[in-house]
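Here you get one chain, nothing else, as structure tokens; it is the form predicted alone.
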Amino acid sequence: MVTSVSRHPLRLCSPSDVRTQREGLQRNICGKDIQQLKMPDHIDEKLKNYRTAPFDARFPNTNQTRNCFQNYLDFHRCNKALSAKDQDTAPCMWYQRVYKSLCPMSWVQKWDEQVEAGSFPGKI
């Protein structure tokens, strides 16, 4: 039997695997404690198995140009705050290789070079 796999990080089991808040066993997902769900480790695992960007229910059209870029303000926004705080930028990885995967490199270097220069247009 051959099933599909979600994108959604709560969503890597089976139905009947999760164990409702009704049924007194909130902590639980999948047989796993939540403080046992370590982001980290699950970013690095949607990292291993990434292949090309996923639907995103907020850019639905064919045209993907707000999609990049969006991707491209998040990557460089989720780095500031992590760096801001001392903690590992490993989650971030995720935004850069959605945003590389949708948008020209011709973009990708020219805002790059706008962002060194500090004439960005976008608030970062």
Second form
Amino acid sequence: MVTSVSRHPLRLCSPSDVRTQREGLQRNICGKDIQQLKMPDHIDEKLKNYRTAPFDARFPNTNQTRNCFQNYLDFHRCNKALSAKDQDTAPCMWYQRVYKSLCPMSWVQKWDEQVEAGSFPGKI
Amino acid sequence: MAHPLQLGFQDAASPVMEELLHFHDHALMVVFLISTLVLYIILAMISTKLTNKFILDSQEIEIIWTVLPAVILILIALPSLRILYLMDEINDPHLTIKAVGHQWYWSYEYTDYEDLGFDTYMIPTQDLAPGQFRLLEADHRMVVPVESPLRVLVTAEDVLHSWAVPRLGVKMDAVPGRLNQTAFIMFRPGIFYGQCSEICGANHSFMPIVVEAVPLEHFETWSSLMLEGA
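For comparison with the form predicted alone, provide the form predicted together with the partner chain.
Below is the entire complex, every chain and molecule, led by the chain shown above.
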């Protein structure tokens, strides 16, 4: 008998979660659509409480250049990926807030111009 | 700021600087003790009436003057490493400020919420008001909230500079194309001065740093005014 279970994304998969693949949908490990994880609400909460870029364990040292660049890349990649699937790009705003906090305005301006001109060196 | 004939450090305005200050006192005390002992021994050697033509040996004193220096070194190393790891602790800042070095001025950017950026130039000596400090005053100050963990990302637009504020125990090189992170908490309000600490051309001595720590409400008022004025 299948009892009702919470919709927490980390719960174990039940047989009713397994779905057939459909084109254009992102899957988590239980075969759920991303929308069912209620991503936009989490993001709204996080963006509302945003103070500054939090500690990122990938960049624990003094040199934060890569932290800034990585978030800039992640923002554009996120936008590109979600737009391609016609999904809401609100989750990408997190990356934008972080790179705006970390990156000097002149760097962002230069990169934005390069992105528009198609000469940005990073892979988006 | 430093005052004439000053011997020690300026008063600390951040916890790390306070630790550094105490450690310096501790290490300097050890240095004074050793120097005094050595000076005393030298004087005693010079002024003694005793003479001895034979080489003596003594196991006891050999042991003492091997073990005692090792113990002293450990007593210096332990607080030193403690401070080193304290400075490296992961902190969760409340505010990020970018300090960008140019020839020959600093610019500060507060971009967590809105895009606030401004340049700060030294006030020339002939334009100083009475009571202001020569070569240290700037037309804009980097205003920060007191008792908030801060992250400052230091970089440069042209050549090497270095962002230093002695009272905070901060010195971080500004390298073009690189973002160097430093973090501190200011535990007292006030105005703290620093100077560019990496040779950067003709006016290297004339690009000071002024940090002003104020209560949070005043910081919010100041940032709103700066945004309106921009």
